[in-house]
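In structure tokens, the next block holds one chain alone, the form predicted alone.
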Amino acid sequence: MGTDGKVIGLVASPNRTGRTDQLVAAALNGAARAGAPTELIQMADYVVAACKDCLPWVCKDNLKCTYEDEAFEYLSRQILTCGALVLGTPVYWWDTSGLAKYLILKMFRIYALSAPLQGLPAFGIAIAGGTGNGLVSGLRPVYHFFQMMQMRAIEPLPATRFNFEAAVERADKLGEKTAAMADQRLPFAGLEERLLWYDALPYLSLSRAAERRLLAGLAIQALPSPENTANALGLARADALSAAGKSLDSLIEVTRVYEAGVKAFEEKQ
């Protein structure tokens, strides 16, 4: 299939006005400020099947799902035809939603092997709109995505509601940098390559002490200065103790930090 340079961008969230749908509309619209023509569309009004994992394995040789799909076929297709891809998920306990896994398992199944994808340009976005936990265990799914289908991802973006006018912004910057790549596709020159890519972005590598390190400092940033200054003390606490070799005590600091950033945030609201 030939691609139409458009850069899509997908809303894997059942909220059509919620904080997803924002952060991927400023993602395209940085793209559109590039010069690229968008799309964005909400996967809760084409929610894609189950795969069966049906055999024999046809669908890699017929690049059909052997089950009738319309939203499946729709989808495919416009990430098929389409110059770069900005993909949104809410995060629904540390995990990415059912609207984004339920595609991605299909793409997987019938296009991982031939490939189709190989260097297309891509972006992802988590939102942990909650408690923030898993802004980026969330991430890792869609980038697998990504890596297994061989396009060439860019930094992801992991937000929260405690950084969320940040996220936008940045969502803004990043979308105007995928549609920069969309003119020409840049597919990776071997596995080794696209490994040493994937390994190189940011966030994805964090351990799940690292990842509640970084909400914790989200949590703090956004408030008055005695506040963020007392918090910022506490996590540099944190870090002396996880230097210390002292794995626990510094997590255990880290989350008092936590809540008490998050009680703050919300005695603001």
Ligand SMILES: Cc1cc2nc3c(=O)[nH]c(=O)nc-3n(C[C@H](O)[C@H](O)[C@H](O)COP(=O)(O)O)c2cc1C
The other form holds:
Amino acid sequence: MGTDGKVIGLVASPNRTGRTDQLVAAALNGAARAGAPTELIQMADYVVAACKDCLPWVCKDNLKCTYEDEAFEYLSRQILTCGALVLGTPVYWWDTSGLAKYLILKMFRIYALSAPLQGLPAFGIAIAGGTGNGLVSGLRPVYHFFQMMQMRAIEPLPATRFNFEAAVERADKLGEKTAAMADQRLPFAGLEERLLWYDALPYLSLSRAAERRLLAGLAIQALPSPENTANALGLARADALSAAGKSLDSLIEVTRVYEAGVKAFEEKQ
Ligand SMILES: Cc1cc2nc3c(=O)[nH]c(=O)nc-3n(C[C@H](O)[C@H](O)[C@H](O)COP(=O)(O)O)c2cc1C
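Previous: the form predicted alone; requested now: the form predicted together with the named molecule:
Everything in the complex follows now, all chains and molecules, and the chain you saw is the first one.
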């Protein structure tokens, strides 16, 4: 299938007017500014049925699901022919949404072996709009999808309600960057190059403790200067404790800062 150069944005949220939609729309705004045609697709309108992992495994050769699935047909056609892919997911239980995962699993089953998406530019967004937990773990299945399908993904965007405005701006910039790559697919020379490319992307390799440290930093960002400074000192203390090998004490301090940040953030709302 040829590519139409379009940057498509998938909103993997059942909520058509939520934060996922806003972030994906911002990415497409940036892409449009870079001159690319764009299309935003609500996955709530195209709910993929669960892959049955049926045997014999004929779909990898037929390149078609044995069971009728119009939603999958539509979404996979859009992905196969696009110039670049933006995929935004809400974070549910520190994880990617089911809407995204059902699509991903069926894409793997049918296309992972023939790899028709080699070199496709891709950009993933996760919005942890509640506690903020899972801002990175919610991104991992999305980037695992990009990696397994051999796409050439740019850095991900972990977003929370605490840094939402900045995240919208960042989505715009990264959408522009994705669009600048959409005129051609650049496949990796081999597995090794691909693994190192993905290892070099930020956030995805963070430990759970480091993810929580990142979240605490975001939770205090929107606070006015005196509160921000006091909490930033708390984070510096947490970093010193961690460097001294006191991981548990460090994480407890991170949680203290996080909770202070959330409380102050909510008082401002
Ligand atoms: C079932 C469920 C689980 C959720 N789990 C988390 C979570 O683990 N971390 C978080 O920060 N927010 C969580 N949230 C909040 C959503 O991430 C937040 O409402 C987000 O804005 C949803 O995206 P939307 O605005 O596109 O609907 C959860 C919401 C639901 C409905």
